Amino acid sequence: MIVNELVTGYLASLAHDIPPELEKLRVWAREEHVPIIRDDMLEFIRFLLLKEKPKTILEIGTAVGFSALFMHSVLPEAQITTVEKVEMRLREARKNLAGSGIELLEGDALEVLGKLDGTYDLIFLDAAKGQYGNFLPDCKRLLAPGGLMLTDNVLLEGSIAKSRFGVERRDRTIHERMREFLHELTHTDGYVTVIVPVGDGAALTYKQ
């Protein structure tokens, strides 16, 4: 947790009420250990569709649609496509997705993204955190003009602010690769990003 739990016990009391359906759903994602989006980022991507109100939204990383489903219940109107890999995941997907008017798309990341054109209001990024620096190429093509992207877990339970060797040896890789992505997110002319403290970190991106 980068965040004292003595706070983020305090806001989670403020939080908005979730649909019955979704409470449900998270229920059961955490008693089967099933990585979901934390009740603060709930909050804050609330702010962020209501205060930008997005047409269209790309999420990579379904998991078992929880994070599509909330975003569908606070833009009903918005057009949302969410990309999953894993078939244990898809499984759960295809049956909570079912009837919404979400777009699942089946696959690898990496060749569902170089297959899509148009572009998006927001791209929502929460797939497997090594990955992310080779999904960006694609997530800068795809992300309209004056659109964000928001990119989740980034902050690595506080990890990132350590050294190489301040990190176990089995998670230097993804350690090092999360600091290359945050660089040249930070570092790249068009683009404006802020690192926000809030879940396990958000990278908020705006595409000028």
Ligand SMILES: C[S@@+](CC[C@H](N)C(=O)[O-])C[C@H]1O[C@@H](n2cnc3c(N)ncnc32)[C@H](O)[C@@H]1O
Given for the second form:
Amino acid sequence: MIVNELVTGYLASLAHDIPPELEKLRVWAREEHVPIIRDDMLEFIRFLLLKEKPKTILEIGTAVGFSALFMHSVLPEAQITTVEKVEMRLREARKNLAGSGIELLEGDALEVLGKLDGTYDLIFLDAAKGQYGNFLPDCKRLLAPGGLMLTDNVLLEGSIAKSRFGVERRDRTIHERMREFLHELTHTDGYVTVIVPVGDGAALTYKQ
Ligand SMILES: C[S@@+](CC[C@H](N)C(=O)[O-])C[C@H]1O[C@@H](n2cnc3c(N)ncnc32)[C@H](O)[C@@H]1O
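Follow the form predicted alone with the form predicted in complex with the named molecule, if you could.
Complete assembly follows, chain above in first position.
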């Protein structure tokens, strides 16, 4: 947890309710240890959607469809496409997304994104953290000028701030890759990025 529990708890007390069917899915996902976005991130996304009103949204990392359904509940008119590669997750996602109008693309995002054209007003990157750098060229290509990319889990529970020698040996690769990713995001001409300690850290990137 990046922000202490007292503050997170207080912020949660200000959060909006989510529709009952989503609440059920949230409880189920937690029981089944399916990783889904944290409550403070939901509020952040709600704000972005209501302010920006993106017409097209691309999510990378569906899991069981919780965040895609949440975005749909906030902005039903947006056209949402979401990508997932793990069969166990896809089985649930197919059921949960059926009839919602959300497009589920099945396969490794590294391949799926390469086949997409057109642009998206909002890209929500919430997949394997170690691969974010590999997704970046396609995300830049697919992001509409003026569009926003929101990347979740970029602060690695705060360990991103430690030196490479301060993190466990097994976490060094992901630590190094995330640092490279954040450096590129914050130092690429034509893009403006702010990193905020919401959830497990979110990078919000604006394509000028
Ligand atoms: C943190 S979960 C997504 C949670 C979801 N956005 C939510 O909040 O409800 C990350 C998901 O990304 C998927 N994933 C990881 N790497 C991927 C890849 N290369 N292509 C497609 N999906 C991937 C994982 O299988 C996992 O289900």
